[in-house]
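Single chain ahead, written as structure tokens, the form predicted on its own.
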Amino acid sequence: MDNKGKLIVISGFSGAGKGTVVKGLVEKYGYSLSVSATTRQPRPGEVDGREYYFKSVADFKNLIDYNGFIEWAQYVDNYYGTPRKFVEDEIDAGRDVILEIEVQGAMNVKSQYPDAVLIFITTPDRNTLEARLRGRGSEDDATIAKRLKRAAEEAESIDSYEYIVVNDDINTCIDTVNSVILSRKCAKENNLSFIAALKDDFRR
């Protein structure tokens, strides 16, 4: 089999879950997390390169200046972008890394990585997100109701991505999305080299 890694972008509404997903997929099936770079302070608790890369804004132009992201984005007063020496790294060594990142991005990544999986995780509808969000009770109604019509506007750009898992049940949720991931490896475009030489070798 080809030993390079995959790309995998994992984008979904907020409250349906990807978080979560991502961090199943990382503790039971040793995916590679793409830690993103930010210039926002670190919050208490937080490490440099476990949460973020916390950079300057000085260094994170510099990174910018020198093609250093995969994507980047300005939320706010704040800069916020993918690395892109450590999942080409990662890629290199043959480990699959998960980008989990917004819609714009993903489609941002799918241009300069053609054979990276996208994948979408939602909710099995709009009212079960609402009521997930509203569950958190972190959040006001305005907060809430901005989450939703956000959400409105990503459901139109659902059909980019190349699969679409619904999270009824968390668990079912990361097996399924593992699943998919190895069926995107095992796929003939994926293995040409592996089959030329497998043909080589009982030519032989």
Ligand code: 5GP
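For clarity, a rigid core is taken as the largest C-alpha set superposing within 1.5 Å between two forms. All values reported here derive from a predicted model rather than from experimental measurement. Residue numbers count along the first chain shown, from 1. First, how it differs from the form predicted together with the ligand.
- Once the rigid core is overlaid between the two forms, N178 does not reach a Cα shift of 2 Å, moving by less than that.
- Fitting the two forms on the rigid core leaves the C-alpha of R40 displaced by at least 2 angstroms between the two forms.
- In the core-superposed comparison between the two forms, the C-alpha atom of A93 has shifted by less than 2 angstroms.
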The other form holds:
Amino acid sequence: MDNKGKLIVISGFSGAGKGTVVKGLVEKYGYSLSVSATTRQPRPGEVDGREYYFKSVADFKNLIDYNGFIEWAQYVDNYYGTPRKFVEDEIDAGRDVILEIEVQGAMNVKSQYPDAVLIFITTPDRNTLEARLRGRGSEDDATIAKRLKRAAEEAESIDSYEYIVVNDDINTCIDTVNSVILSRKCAKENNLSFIAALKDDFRR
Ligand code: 5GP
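Given the form predicted on its own above, I would also like to look at the protein as it appears in the form predicted together with the ligand.
In what comes next, the whole complex appears, and the chain from above leads the way.
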């Protein structure tokens, strides 16, 4: 197999449960997880450096200027970005890194890293999404309305992803996403130098 780690981009509607899916992938299958920076306020229970690096707008803009992000985007009034150094170090060390980011960021990553795997996690339908957003209880009605509107916009971009996984049962979803990643890693076009080396080996 080729030695560099892969970038795995996981997107999905806010409230589709992708955070839980990602946590499961890290805990069950040992993927490395990129912690993003954001200017939004922490939700109850969120810890700086664990869910996000919480930044002021000035600090965030400073990081943009210093090329500190692989990608960044604005989402519902806040900035979000993927810190460059951690991701580059991990893939150089051969570890697969999950980025849990929204659609603009996903497209941006794909243009820089063509072999990144783009996966979209969705609820079975819109009503389930709305119920999950309300059940979370951490956002007011106006924010929920904004997130649903944004979800409707994001639904239009689903075709830009390579794989779509429905999160109906969380454990099934985690295992399915892992299978998607494994199958991509085994794809011929991701193993050209390995195949060449193997052929050489057998020709000797
Ligand atoms: P939330 O505020 O619910 O944690 O995240 C809002 C949205 O921002 C989610 O769709 C999440 O995937 C996305 N997001 C989180 N971190 C990043 C990032 O570093 N870059 C981009 N482009 N989106 C991000």
